[in-house]
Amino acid sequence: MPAFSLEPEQAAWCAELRSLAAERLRPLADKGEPGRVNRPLLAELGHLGLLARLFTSGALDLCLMRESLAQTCTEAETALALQGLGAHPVHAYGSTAQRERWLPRVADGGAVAAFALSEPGAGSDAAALALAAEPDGAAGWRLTGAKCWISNAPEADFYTVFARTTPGAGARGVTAFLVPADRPGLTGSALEMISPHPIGALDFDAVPVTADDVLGEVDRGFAVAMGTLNLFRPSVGAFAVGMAQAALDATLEHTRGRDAFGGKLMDLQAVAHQVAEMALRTEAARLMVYAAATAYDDGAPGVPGRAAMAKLLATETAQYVVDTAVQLHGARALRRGHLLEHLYREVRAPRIYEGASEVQRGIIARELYAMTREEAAR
């Protein structure tokens, strides 16, 4: 059920994406190894022009891509999103040389990008990161420390790395660096997670970086991180909406055909009301996501708060919808290989990454109080 705000050509494009995902991407995803980067899948995303579109589309287009792909092939959606997350800082803040070297390869699926912000002791509190960028004379800095929970690690070809250049300065002392994976002293290991996408840890043992590797400005890297997250948070919500819609569609089909208590499962009022609630919450989340993305594209005020609302509502909604779908399907939904078994493992992580639900509530509250202070000062 398309939202009223979509133009006919947008709705047609979403339908085309779902078909492409089923026909071209799903077979490649099925051949991939869980927890590993699927390079043939990335290459096909590049061939279809979807990766290049990451750098020419606005936030709403990004949301439509992620939602549409997620309904049919979550692996393709995640592969696309991780390329965007890792490479957006290069696109938005990188030098001409950095962009010319890496972005064409990201766009054709030949280079794997990663966004390296979280650390063992700095997850939700990103300003507390401790990876040290220690001065190395006129040559630049040496990175020493660790990153953890990094998507596409350790298989990425380059990392957008956030390191502390000024100790004790909080968010004001962080610098973003573009670090190729072959830099001496950079090693990594894969982590086995409940969700099937690649994620790992990185160790930095005096990894050399120079001024040519800086993204944006020295000590202004936190703005690079937040600028990237403000764009991608609504689209995390779009990913969640896509999963919720897939679970809802499966539930409609199952309850329509399942015999129970002398009729169909859909004839039981308790079931019908649960399905109605699933649809209601999914559509509300979808509209919130579209509104936040449109606000970003229009340069409207309050984007951080809107982005946080979209991610929070959509990810919490998807958790509810998928869980309810599993309940209505019964034991069959827990069997390995079932769509809902897959979604059940996928749906939990978005409530944590790119800012946990509790962090989103903090952002929303902070933006609300800042707005009331501004109004009172007028």
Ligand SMILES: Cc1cc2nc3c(=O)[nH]c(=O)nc-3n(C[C@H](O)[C@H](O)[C@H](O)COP(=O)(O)OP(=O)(O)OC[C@H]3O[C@@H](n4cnc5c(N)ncnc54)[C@H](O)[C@@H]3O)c2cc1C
Given for the second form:
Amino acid sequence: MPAFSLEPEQAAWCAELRSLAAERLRPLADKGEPGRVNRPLLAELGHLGLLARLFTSGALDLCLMRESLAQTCTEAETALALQGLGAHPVHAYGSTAQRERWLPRVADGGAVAAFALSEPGAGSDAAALALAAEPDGAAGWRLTGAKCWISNAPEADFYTVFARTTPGAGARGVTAFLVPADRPGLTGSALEMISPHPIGALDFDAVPVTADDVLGEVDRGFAVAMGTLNLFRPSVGAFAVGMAQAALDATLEHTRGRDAFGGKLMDLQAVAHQVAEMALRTEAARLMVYAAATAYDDGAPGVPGRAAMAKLLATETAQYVVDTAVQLHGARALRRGHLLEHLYREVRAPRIYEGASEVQRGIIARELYAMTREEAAR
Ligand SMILES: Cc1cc2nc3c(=O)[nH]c(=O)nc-3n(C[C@H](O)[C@H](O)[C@H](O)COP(=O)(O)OP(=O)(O)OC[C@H]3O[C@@H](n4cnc5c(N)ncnc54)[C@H](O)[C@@H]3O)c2cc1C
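How about the form predicted together with this ligand, since we already have the form predicted alone?
Then the entire complex follows, led off by the chain already shown.
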């Protein structure tokens, strides 16, 4: 596929996803309770075969799904993405038994997944995580500590939990565990956030886990986390591009129809140029997301840096585009229930989660210096 345009079948699939989102998913999303997992919405995503696509698609297809759903129904988009984020470690690193037990239920929307990396004392610096996995005889480990800001917590049915198996070893002493929500000692509470999807905190009080619960290898869990984030980062960008496109579409419609100063808003050059700038930046971000996802699918070099660039550019762009759309709509955009009021709340968090913008710049710079060092050594 050329990195600068989609094949006709891909464009047709995106159009189909947008109409499915409008006709089948939007009505279910509207019936959901903000901050709670919407199980009927997840079941419909399963019924439509979209959750199963999480495990058969490459990074580009994931981006196309997220962008298309976000244009019409961010709630469906986020529900899909969180299933992917929580279950990808099981899909990519899990044992046959773990995969057989959980993945069919994730795919039909019956089991809710979550990815539990962040802690009160370890956000951007994830390698500083402290949730302790202490040896518990021959049986395995006991998990003790806390996680916070975990999407889908505390309602998820299982958690991919990153815990410290080797104290003092930084990123090299972390293990990923698949922890079902009904394990004794695991409790949680919901957190009320600006971001409309469910988010919570988890408390681990000597939660028992065994070798059967390990995802991948002991002390190699950080690679599980980073491998998952390399796949999902461009797709966070795609989510942002979908929101930016929705804001741009709404702005075109509004400025075309709104009477102002004896004409329409679009007749004011200051307005039309802002709309052009929104479109320009959205398209640039979209191309960078597609290019980063294609690089991931092709196994090209420099994936972490390209994923970081795509996430950074797209999320910052979407913030700009949604904010400009609010400005050009005037007061009506801030009325509760307006599309832009919703997007204004949705668009903020992606600049913080899965690596804040500053963290993405750090990744890009690190890769650049590593690459130039390699070239100099040749
Ligand atoms: C809506 C939402 C959903 C989330 N869902 C999940 C989830 O499902 N699972 C999960 O594990 N976590 C989740 N998180 C947590 C998220 O990953 C963290 O918030 C993020 O990693 C940042 O950590 P922090 O909030 O502790 O900020 P801190 O690490 O304290 O950073 C605060 C700020 O400091 C600056 N900063 C930090 N590091 C650097 C640096 N190296 N260079 C320059 N500046 C820097 C940045 O401006 C950053 O925003 C979610 C967060 C939100 C808001």
